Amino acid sequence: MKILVSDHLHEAGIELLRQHAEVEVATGLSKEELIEKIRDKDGLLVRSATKVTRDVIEAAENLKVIGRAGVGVDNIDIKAATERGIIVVNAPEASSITVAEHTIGLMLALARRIPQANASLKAGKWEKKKFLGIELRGKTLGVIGMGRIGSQVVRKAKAFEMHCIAYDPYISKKLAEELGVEVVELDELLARSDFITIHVPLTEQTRHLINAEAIAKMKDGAYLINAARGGVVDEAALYDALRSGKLAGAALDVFEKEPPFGNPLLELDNCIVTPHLGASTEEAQRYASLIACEEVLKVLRGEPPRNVVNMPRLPPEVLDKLKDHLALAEALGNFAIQLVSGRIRDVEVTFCGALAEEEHQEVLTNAALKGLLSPILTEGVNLLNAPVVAKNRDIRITQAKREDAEKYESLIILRVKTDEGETMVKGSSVGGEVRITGIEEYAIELTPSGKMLIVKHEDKPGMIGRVATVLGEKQINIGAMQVGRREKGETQLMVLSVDQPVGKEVVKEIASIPGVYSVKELEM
């Protein structure tokens, strides 16, 4: 086995590779040099510096696996790798403890103003009174996002005798309680916490989750910590809150623009900053290197890896046959997660018509789970680990089959039950294109793409016009529209394709139109 290591990886992983393979370490390569070196290699290991582009992948004649010693795979052309049957593996869990420890470090630094006291003493001052701090013991810590890092933060905060509460609409209450946190809604978390720490991915829902409105709901004198992603906090609103004293302090490891030179937050004494150091420890690097190298060796030995980024190990002919249905199942999952409210409890996938006899239904179910879970998790839900990720979140999965596929050759029905209700989306692959054929009990036929608005409303004259008027006033153009209903005079479901983002405010306005029952904005 020949393996190329083209970035600075921790030596521990490279030593492991050397026990089993012929290893070439060559960093700082130009694209041409990389193309030359990759030609005869079976495996490639990178961090984030090497750009594994399509040309590089296509030049690799023997390449079977690419390992990323870390989390993000933005530097690897996953599509090109998948097309060539090359498996991409990573090490998503490697830095969770490290980031959680940094978070606790930031919290202690805020409570005792360690960075400010350090600067003061080094400036020749002995200001004992000025730096009177507070204890963590007995304080309430609000954790936003209870994934890998958030749950580690809770474990550590409990050792400081803090009371932990959490907001994460996608984790079951039972699981959270096992971790020893009280699950609350966001507003309650904001109102009750002395310290708030953020551990969510940056998504459309979480962008500026902490804005002026959210800050106004926080306790006066609360502290905010962000070691997740910069865009989750509206920095201008945070600046105002720190200036006015509404918040006692903030600690930031991440920024909307990095490096944050010129960012006014850096000028505030009550804002502690670190240069995106969350994952930077010797151990996290060692662990990432070891995990990625182990995974690469597993693939080369034909064993199942744990952290596959791109695909299941199915024969190419099976993957090819299922390609369209995989895309359909994933799209149904992605559509459904944007429609549901509440914590997911059950997911049921029903295969109808020709698909009822499909022997690889499980992979299609996993694709639906991938579509459901990817938008809410930082990364790494794939066709292999999706059932494990779902199980860890206490989601029950069932499969069913049905002969009747309505007017289609085959049909997938995805039913998602949450603690607040249930949603159902049906779809078919028509000429290789994803088609949504039903939402709940409404027959609808649409190709999901771009921005959409789904409005459930009373079936009476004028409703469509009223919704369109609100959108028109806001300069939001409607590209297409569909209406579905069960019986005349009952509830109708309107699906609008819109050219501009609608946004929370306009969604609220439409929801307040008399006769409108619910409004959801979706993007596919």
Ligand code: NAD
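Just so we're on the same page, rigid core means the largest C-alpha set that superposes within 1.5 Å between forms. All values derive from a computational prediction rather than experimental measurement. Numbering follows the first chain given and starts at 1. First, how it differs from the form predicted on its own.
- The two forms, fitted on the rigid core, differ between these two forms by 2 Å or more at the CA of Gly353.
- Annotation: Cα of Val502 displaced by at least 2 Å between these two forms, core superposition.
- The rigid-core alignment places the CA of Asp459 2 Å or more apart between these two forms.
Let me have the form predicted on its own next, following on from the form predicted together with the named molecule.
Chain only, nothing else included.
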């Protein structure tokens, strides 16, 4: 076995590889150098610096597995790897403890003003009265996002005798009870918390989740900690809140733009900052390296890996037959999660036509779950662990099949039920291309790609024009449009493909048009 390590990995993982394979360590490679070195390799290990593009993947004649020593795989072309039958593995759990500990450290630094006191004393001052702090004991900690890291933060905060409340639409009752955490809605968390810590992924739904409106709902004198993703917090709104005294302090490990040089938050004495150190410990780097290297070795030995990003281990002929349907199932999940509201209760996947007799339906169901859950959870969701992740959140999964595939050879129907309603999307693979063929009871055929706007509205003249006028006034170009309805005079569904992001304010303006019932912005 020949393995290339193209980024700086902890030596523990590299030593493990050397016990079983021929290992070449070559960091800082140009794209051309990487392409040359990867040609005869069976495995590739990276962190975030190496860009594993389609060109690199297509140049690899023997490559079977790519390992990422960490969580994010944005630097790897997953689609190209999947098409070539190359398994991508990662190490999603490696930094959970480390990030949680850093969060607690930031909280303590805020409560006791440790960085400011340190700077003062080193400047030759003795200002005991100036740095009067507060205890964590008895305070309410609000945790936004209860994945691996959020759960660890709660466990550690309990040791400080804090009362923990959490907002997470996808946490199971069992986990909440085990952790002793009270699950509340976001507005209640904002209003009750003395400290608020964020542990959610950055998506269009979570971007600027903490904005001026959210901050206005917080307690006067509350503290905010963000060691998740910079874009979750509106930094301009946070700056105003810290300057005005609405918030007593904030601690940030992440920023909208990194490095944040020139960011006015760095000028505020009540804003503690660290340079994205959440996962930067000896233990986390060692653990990430060991996990990723062990996963790569498992694949090369023909053993089932645990942290598969793109697919399970299937025979090449099966993978070739299913790859278009896997892409379809995942796209349906990704499409549906952007339409639903509330806590997911049930997911039903129905296989129609030729897929009704497919023996690997579980893999396709897992692909739909991956598409559904990956955008809303910080933990890694893959084709192997998706059912477990869903079960841990009290989501019931069912499969069904039927002979009728409407006008298609095969069809997948995905129903997602929440505590606020039900959403259904249909799709088919047409000539190897993913198509959405139905949304709820509306017949629509579209390729889920790019930015889209889905508008439910009254079926009457002028509605399409009014929506288009708002978009035109905001310089948002419409690339394509479809309208579906069940019966004349009933509610219509309009799907617009747009060239620019629409944004929350424009969505609100369209939603305020008389006769518009709902507006959803999607991106695929």
